[in-house]
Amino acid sequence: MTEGESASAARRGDGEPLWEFARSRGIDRRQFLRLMLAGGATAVLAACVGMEPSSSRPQAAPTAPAGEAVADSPFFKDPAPFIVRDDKGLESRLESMQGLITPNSHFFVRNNAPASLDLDASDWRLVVEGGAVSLPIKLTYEEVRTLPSHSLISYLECAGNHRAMFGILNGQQSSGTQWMTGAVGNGEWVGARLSDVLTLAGIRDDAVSVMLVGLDTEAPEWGFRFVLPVEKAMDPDTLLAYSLNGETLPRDHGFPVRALVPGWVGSANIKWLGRIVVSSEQLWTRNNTTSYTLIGDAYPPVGESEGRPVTEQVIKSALALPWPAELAAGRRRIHGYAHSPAGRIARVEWSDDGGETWSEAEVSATQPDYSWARFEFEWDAEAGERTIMTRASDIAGNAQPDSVPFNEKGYLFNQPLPHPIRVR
């Protein structure tokens, strides 16, 4: 390769021509990606020096998750185990969960278009572009899977989980799907690091915003989108996930690839990811100006937003019981789940006298990565109408507050819940 060819290839603003050039010199895709991660376009071009054109090798066909859409349902999974909220939401029943990991069959669903997408992985592409990358690229499903994989256990929760409690407990009805306590799940995710993909695209030092865009075209603004600050996008635990609980990512959960942003609200974890836009300026969209924004007297507007954009989750706890619950009198062992974006749950307390006195629950020592914690306690259930409240605190010193200022969309409600129980 001459110096002129090198300069011409280096000036190309598109990763595909560079890949085609490297492939014509006998470099396979895995080697290309490794070179890009190690030294960018310069490393690729250096490896091409002196190499003659050669034929390319075909890629293996990707596999898709099994299953067809359930008849008369906008979802692929069976909605029977869930509380069906609307054509976009399946709420999990915490009482059906026993262990740390939420089975895929019981993992809640929240879509922003009225149906899960049925995409073909062989046709799917991930475009990375924008003014703050020096080498825009387009990756296939197999190319994303070729990148070094990373696995972690993390809970995923809708920003509106517990939303109904603004009305039930505080008498202030908010807009949006009236989730109770089940718009949350805990899973083991596998994927490529978003930082590796951004490195491949030559992310620049002046990058500020990374906007993730889904392929759910029926959502407003063509594709549901969420803007991450570059620091969160480059966090080594922010993933482009293609597996959940040892299985190919289910279609209801974003197959072929979704974002997994641990500790952040569900809307940041874009499903059916198709495009990433990197900008040297703060980006504003519907989902950080009028939606997924805390709007209310307690939340002064930020930037172009009507309030304070929702980003990180808040500490919460909930009992794994129906709402309301019905139990036979006698000694009962009750369990539930607690989670925090700031780290491990250090303590969960419970009260059956309206918060006058509190007892400590047993908290599972198993809390890997960003997992929620399972807690349990013994309760002497006496006949009548009862309530049990729980409150959690984490290792960083965060605790559930006694009250939460109202916001119009009903996000991030996390005050202790007085769970009604009829004991017979």
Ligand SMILES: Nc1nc2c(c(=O)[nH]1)N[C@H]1C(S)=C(S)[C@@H](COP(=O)(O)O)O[C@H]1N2
Second form
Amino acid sequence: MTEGESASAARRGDGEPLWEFARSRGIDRRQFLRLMLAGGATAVLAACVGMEPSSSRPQAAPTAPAGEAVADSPFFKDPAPFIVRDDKGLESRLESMQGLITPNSHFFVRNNAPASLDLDASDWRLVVEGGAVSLPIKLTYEEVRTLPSHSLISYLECAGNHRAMFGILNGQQSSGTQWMTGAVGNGEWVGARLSDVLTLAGIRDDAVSVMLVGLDTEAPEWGFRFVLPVEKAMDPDTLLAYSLNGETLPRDHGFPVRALVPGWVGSANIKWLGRIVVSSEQLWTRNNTTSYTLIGDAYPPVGESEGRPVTEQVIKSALALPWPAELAAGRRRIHGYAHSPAGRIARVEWSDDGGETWSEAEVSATQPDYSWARFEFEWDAEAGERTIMTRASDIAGNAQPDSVPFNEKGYLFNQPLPHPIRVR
Ligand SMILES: Nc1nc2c(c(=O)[nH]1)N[C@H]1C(S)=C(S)[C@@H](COP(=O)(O)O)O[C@H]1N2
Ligand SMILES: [Mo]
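Now show me the form predicted together with the named molecule; what you just gave was the form predicted on its own.
Next comes the full complex, and the chain you just saw is listed first.
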């Protein structure tokens, strides 16, 4: 693939918006065509970056979002709506959600550093470098925001969501934060395409790995970083996000810019992004060798990893109820959420007899982009100690498996959950 070809690949299905964008930066049709002939989308984007929009469009100010840090808290947001797992984890309560979008105040937080960073957007730079780029660049926040913006609705889930269930249901506890079902949220993200930034940096056709590095820990051994294969990095839906649910990206979620990698495990979605390293070799780092790796009898090691690095999520469903739940007897509507990286949820079934018989739940019709689905059903709650189990399948034919082989760090647990409910 030549540089020109990689540029057009980056714009596939998006030719017209590039022209629209160039025009909004004062570039006329002839200049546009000349730039396209000379250097493809790379040249057009390079000519656009740094130029003021000719029509002013509303942009959030490049300052940290409002709100004072809670005294002595490692987080900026109020922990009240959450299950506080530890000083690095706020778990959402699914029962506090009704609609499709998780409000920012209720969106789970997972940090590996001791505290959320408080960065100043005017000092912030994004460095793009490495052996597989021909034009290493350093972008400002304004420059990232000047690139064509793309918005999508996507769920974001920690690889360790449901991890506690290895111990609770299968009797074998894994290491790591014992998340129940709330290390997941669904939001509307706006950002630049990572592919546009890589195109600006002149990504070469021999690129293999794109490593995203957070500013929380830059140490070579322990920096929080994630290696994407170039194909996923160049996917037009992989974003450098600066907005969540119509607000400037909150500091707990990676202000000023984070990666949003739809369908991939939470740890790929690097917050407080500071550096991107593009290499013509497969890169190995902590987060694909010892961490975020399936280690166990069922998972033979891959490359320099101790096991199989986690990449894509798996299909899951959970009820929006406390664990355990307490309900009064009688008919009621129960709801929950299901999500799959492979596409829309086609079907959710539920069982209140331990999986002997299953009934179909209603699945929300609205399920844009990489959104999770909301499902609901009517349940006649009879007094006693009860359980309800749900299992989802997606339009690609994936379904939740009956069992998941153990892995030491407890990732990707997606067995159907027999949710305990005490009915009085
Ligand atoms: N720089 C940086 N990025 C990071 C993390 C981190 O600790 N540092 N945590 C990752 C993990 S493990 C998850 S699950 C998601 C959580 O995103 P959230 O806190 O916005 O919900 O961010 C990921 N990105
Ligand atoms: Mo995570």
